[in-house]
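One chain is shown next in structure tokens, namely the form predicted on its own.
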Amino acid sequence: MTRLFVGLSVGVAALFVLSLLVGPASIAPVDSLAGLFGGGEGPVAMVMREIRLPRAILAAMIGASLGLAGAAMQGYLRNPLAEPGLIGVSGSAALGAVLAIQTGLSAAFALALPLMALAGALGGVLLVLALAGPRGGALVLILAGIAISAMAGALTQLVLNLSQNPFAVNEIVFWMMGSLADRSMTHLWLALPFTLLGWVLLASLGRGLDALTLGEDAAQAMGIDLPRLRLVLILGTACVVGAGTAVAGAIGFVGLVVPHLLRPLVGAQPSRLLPASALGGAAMLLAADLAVRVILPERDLKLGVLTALVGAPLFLHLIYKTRKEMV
């Protein structure tokens, strides 16, 4: 178990710092390290500290949070096939930041976007813990994301349709298809608080959803108050998807994958899958996000794209396993 923590502890730092290393501009290790931690304000310097940093900490942030989400959603709904999406937060945010673009708000505010978008997730977040109620239990949490996410799909789609704005809609269809290019340390500390809110309410999961894997009603004899384990687990989802969605668009697959491939690790143990796979989804996105420096560079591959290109084909792989073996 130590080793496991270790090796994805040690992989995240070796990729964070091949991150900060590898881009177009073609500048030697040496001189990126004394750019990034030097004093000097030239040309390097922007490079590192403007452009290479704020990519390489949102890769490991917003990784991180997608596995941490997607561990705590599969735990509770003890369903491995559940992932952070579910409860309709990142079709909100997606929303409110189509309509921020569409509206040309995008363009006259720089952080426009990420702030609709935010502003998005918190109302789709509030209309399913409407839709769900106080006391409602998995399944109608599952059936009020559902309904959230394929009502922000279709108004999402009827934007699209009724644009008379090519470049608005052109603008849209790379956004949601999501990448961490161009951002800056404004959007890191735009959503850096939600997402350490996000991250202490998830993280505090870990006694519940251990309880949760013997059944709801042993849960509630050892004293876990399930409303609240609900409410903790929407809220924290909302801040860490939203505040991800928000500055990196829509990127899939991470919070869906990574715990599945952990859970042998740790015994499939919730309390133990929460960090591995915070760890692990920082890795996925921190190696994804490399990759589409490297892979035709010169024609903006979506990191969004490149996560559903390797993370599609290796959870059917998982399925097909996980089907044979339960023959």
The other form holds:
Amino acid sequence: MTRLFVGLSVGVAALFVLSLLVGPASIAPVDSLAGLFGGGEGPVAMVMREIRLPRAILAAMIGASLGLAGAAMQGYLRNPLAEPGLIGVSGSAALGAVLAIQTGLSAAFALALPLMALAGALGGVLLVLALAGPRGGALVLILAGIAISAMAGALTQLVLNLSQNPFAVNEIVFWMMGSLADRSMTHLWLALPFTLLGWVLLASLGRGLDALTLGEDAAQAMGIDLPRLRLVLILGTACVVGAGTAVAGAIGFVGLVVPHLLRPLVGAQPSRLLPASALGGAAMLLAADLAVRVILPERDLKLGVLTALVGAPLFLHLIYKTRKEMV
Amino acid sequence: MTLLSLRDLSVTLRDRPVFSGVTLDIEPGELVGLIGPNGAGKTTLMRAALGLLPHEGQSCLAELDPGARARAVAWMPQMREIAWPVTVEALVTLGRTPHRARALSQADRAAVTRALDWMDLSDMRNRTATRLSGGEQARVLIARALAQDTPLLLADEPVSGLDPAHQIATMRTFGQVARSGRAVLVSLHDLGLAARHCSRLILLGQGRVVADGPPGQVLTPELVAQVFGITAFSAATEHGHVFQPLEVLE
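Having seen the form predicted on its own, the form predicted together with the partner chain:
What follows is the entire complex, opening with the chain shown before.
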């Protein structure tokens, strides 16, 4: 168990350093690190501090968020197919961003896009809380999430449908594919407080999620306050997913595949899966963000496209394995 | 010290009264069998007593805050749910949830080991719980409830699906638990097991407690005919009380 956590941590650290050393500006590794730590003012220091460092930190941070939220959501719903987008927050955050692009706000003011996306996420979470009620069970939450996702998706389509500005449509379509290119430290400072709050909330759920292995009735009789657990889960997921979507767009499959992959390695215990999945998510997104820079450096391959391209076959493999075990 | 005290407990679900006016006390040392036909409200009575259902009247357990209740009573639901492929030992350790700090204490480990021994699971402790047979899973879940190590244990049909040896062994374990100064309330459909192992039976039917007392006084031909609609052989023998249902009454 300890070996798994050490291995994952080393992997994340290595990928993080690698992420700092790879980019369109070909800078020798030694120069990169000198630029990063050497306090100089030259172009190398600029590239390192303003472009590569925020990009690497955001990849690790958002990856960890998606892994953690995915593990928590699967633990709560006791279903390996659950993922963080299920409660509709990523969809409503995307709608906020799309409105920012369409109305031209994002062109007028750089931070309008992430701020509008955060507002969208907030709207989504308020709606899901109102719909799912304070005492409703897991099923009501899923239904509310599906309804909100569908509504946000339809409104996004409507914006694209009615848009008379081909440039905005183009930008919206590309933004929705998810990317970490050209994000600044400001994006990081905007997402960081929500993300940290969300991590604290989600990390507190381990005990309750473990008890839920025995079902809702047994967990409640063991002293777990289920309405409170659900509230913390929704708020925590909304914080991390809202912040992540606001700065990087929609990135799928990480929150679904990473907990699934790591579950057998932690003895399937939800409380242990939380930190493992956070580390695994960070590693996966750092690797994916490296890959988009290495595979097609000229073509701006989008991060969300790559995670789906890699994630879907990985998931098919998991289905194949599960099917073999069931016989 | 009374471990469970119900006063005039009534439950109405979707405008249909399930039962009303249930008053009873359970004292340390008792192994109480809760019997009654399908739909009599056995599960509902136990869940209401735990405070997991809206009810009228009083239950001493429902008045406790969730943490204190989890240290006063363990609950084994009828639905045998094991969501993830965890090991038997990890699953039984979940019973320590209300007691443990972050790390397991010596007392936690001892309670888990004792529960595994009681349910004859020591050899299986490292097996994956979801891959066991239904009966084995039932034993693991009983062990989980025993590991909670509470003065009172409520179990909903814990022995259904178990082979005869493990049915008897489980009832004997409940007997041991009761004799150690605790109390156990189990719902049962096997009236033979109930007659033989329980110190007291509560017969639920027609929306109320029909009878409450030693097995010989509850499993009388009249009551059995009235509530279950069957005839039965029931006698105190040299092997203890023997009860065998015979025919359905027309």
